[in-house]
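Form predicted on its own, single chain, as structure tokens, below.
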Amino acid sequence: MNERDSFGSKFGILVALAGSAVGLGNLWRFPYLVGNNGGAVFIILYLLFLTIICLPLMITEFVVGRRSQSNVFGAFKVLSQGKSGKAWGKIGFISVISALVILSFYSVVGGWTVDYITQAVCFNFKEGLDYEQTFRYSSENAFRPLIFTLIFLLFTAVVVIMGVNKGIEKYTKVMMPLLFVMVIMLAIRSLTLKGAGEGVKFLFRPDWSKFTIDTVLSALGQSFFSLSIGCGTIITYASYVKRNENIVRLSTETALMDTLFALLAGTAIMPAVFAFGLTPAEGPGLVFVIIPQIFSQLPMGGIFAILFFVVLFFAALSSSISLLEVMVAYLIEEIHWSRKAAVAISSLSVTVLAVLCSLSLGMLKHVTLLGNNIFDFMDKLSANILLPVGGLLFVLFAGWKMTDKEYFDEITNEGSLHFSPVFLKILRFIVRFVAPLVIVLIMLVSFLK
């Protein structure tokens, strides 16, 4: 049996957490959501379900994963005990399932920002350019967006493969401070662009005529994906923390930091649409299409588009190193086999799905799967189904299986730390009966679409 890995400071394991949450949901995903759905109002509902639902969550896969010292799959096992344990295990599968489908696609974007660093180093992005056509290229192209996309998972595997202290705690203890300083840098040479102060109205000033069920939907989806509730990676984590470490206090400064990135990330993009006179609701080509236009009528904008990729590269790769995590500490704990193995096993598997996903933009555009490209189809395979499927299964295991004592001896430490009463009643109501609620509405509302 392998010893277990662990991270060897409280900083460490913060960074790994802020790293797993930081990702392109917060640089590619957060700006465009925010300009198709009103800018503050959105923004506004965005923190609002982060802090009453999506926290709360976070604070309870860290009481799974911690308690159960075990990857997701085992750890539902070692709580559950007795002989439910094994059907209890299989909403942890489903977990490294969900793990797999969505670094298959999401390693295609990766890739992407692989490709726009090299465009970028190159000086590629001058004014009158065809930047549609560019995106078109490197996503659509043959064999180019491939290529990318191997040494994007080759970055992520070289990472994973070194453990969890010497390889995730070593590499994001560098890269998360350097992504912070580089998106204050991005924000501040975007807001004193001419005309940025429309962009912060946009995004500061609330226009409640803008306000619709959509934008709450929008708004709840992003703060679940945002914080990475419900694939794992926050149960895998939490398993390699120590048992003297507060999780009420790494949770909520996980939340903060997360939420930081995003506000900063609206901030150092949606000011510099505002300013060249472009459209905020772009959708998802925001970043790879708007931002390089933007950049090439920018003095210095060559310098400032390659700061911005290796940002985007940076935030794409602390994800998608958690999510290989996933995977690794199910096939080394349950399957018993050596870390390099796992990680050769796992990036193989999801390197057969990534490159199914990139050509489904490209040559296999062709081949649908319930009327989506493959591409798409992953994408919404793990947002309408294995997520919250999963999701709801861990809810009611947390708030029903789970015995209050169980949790609550977990929150405080075995009695050690003290909270309010009322702080852990309303927890613990919100995990057994809101959450569950919140969870289904968007199961719902997905599948009626």
Ligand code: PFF
The other form holds:
Amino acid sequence: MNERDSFGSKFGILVALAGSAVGLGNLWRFPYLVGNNGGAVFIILYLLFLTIICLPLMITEFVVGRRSQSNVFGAFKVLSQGKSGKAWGKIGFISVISALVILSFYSVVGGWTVDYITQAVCFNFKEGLDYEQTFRYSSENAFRPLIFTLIFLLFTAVVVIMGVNKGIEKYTKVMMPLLFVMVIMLAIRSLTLKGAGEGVKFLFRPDWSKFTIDTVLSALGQSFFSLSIGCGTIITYASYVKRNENIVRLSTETALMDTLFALLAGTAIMPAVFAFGLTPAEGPGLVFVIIPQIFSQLPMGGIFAILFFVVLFFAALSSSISLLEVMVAYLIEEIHWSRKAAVAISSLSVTVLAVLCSLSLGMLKHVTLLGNNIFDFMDKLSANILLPVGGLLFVLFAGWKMTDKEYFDEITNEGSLHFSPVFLKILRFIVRFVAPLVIVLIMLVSFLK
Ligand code: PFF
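Form predicted in complex with ligand PFF, following the form predicted on its own:
Below, the chain from earlier opens the complete complex, with every other chain and molecule after it.
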């Protein structure tokens, strides 16, 4: 078999990982959650969960991926050596399915971003336009969203087909720095608007009166989703990381970059929303209805609109690339297909589901699964079932099936890196006891709600 592809530089690994983490979640969910859950109160809680749960889980996904040098399915098989290998391999299979399900609705939204870039480039966002109606046309029409979804998936497939080093690394190295520069430009513009102060207060002033049990759950859920924990992307990327890299440092830097981007996104969006006297929202309503409305009234708003939708597109693309690679690595290594065939078949499977998701907002509105349209069903299936179940099995595997020695050997690069013994003990304790308990708790609460 050919030698495995791998990342060429530390910077390349970091931007690819940050690319997976930084996504729609940072732009259309984080700012709203912060503002509506007590500003600084939410940020502190988010940082707390990020540090004590998500970072240890990310380091652990790194351990599993790099130690096995294998795709998500193979990783558990290799590490559980022999007898129970096949059974544990199924955990990896859940991740492959999660990636497929997430990508099916994520690529529809990716399609909308391409649509909005073309509209921004044509300077379509004029004052007085009915933006709800415009968005309905872009998302509910039978053909238009399908075409843009296909274009988005084509971008994703083209990068993945070129491989880890010559595709994913090469393109995220260009996209991620640009993404940061553009979001900083948007944040400066937003902060310098008259009346921006209210938005800054909405984001950062601690307000305990908005603190509820939902605040805790939202902070926890958002930290998992934002760091792409539990769906195999980190395991897959980590399997392309060289043995001499410091995985604790890489994980910490990724988490820091993701958080920094989320805060910048909040600063780019909320001050502008308040400066124009609009009401904050989350999700599609925020980025596809409220934001274009703002740009239509801003001097040189047309240019900023292009900038904003390119940011959204890059953020979505770098995440979808990581999701497609989970499936592709599995097909190449377990089914022994060529990369081209693997990309073609997995993109095709995503396309079928994506078409259903897209049509479920218009033509197939009446088709429901457990009370949800197909789009929402996919979203809930991944967030409430696949990710927590996959995450729980993964953490039980790393905590209880892998030995302490294997775990620590991987973190310390077989003893060549030194970490404080207290840090290592706490890390192991979190993986064995705290993380499984927290995941079970989240699942219980979300079922009981
Ligand atoms: N982290 C991405 C976001 O915040 O939008 C979403 C995501 C990407 C989740 C990749 C899971 C994943 F594997």
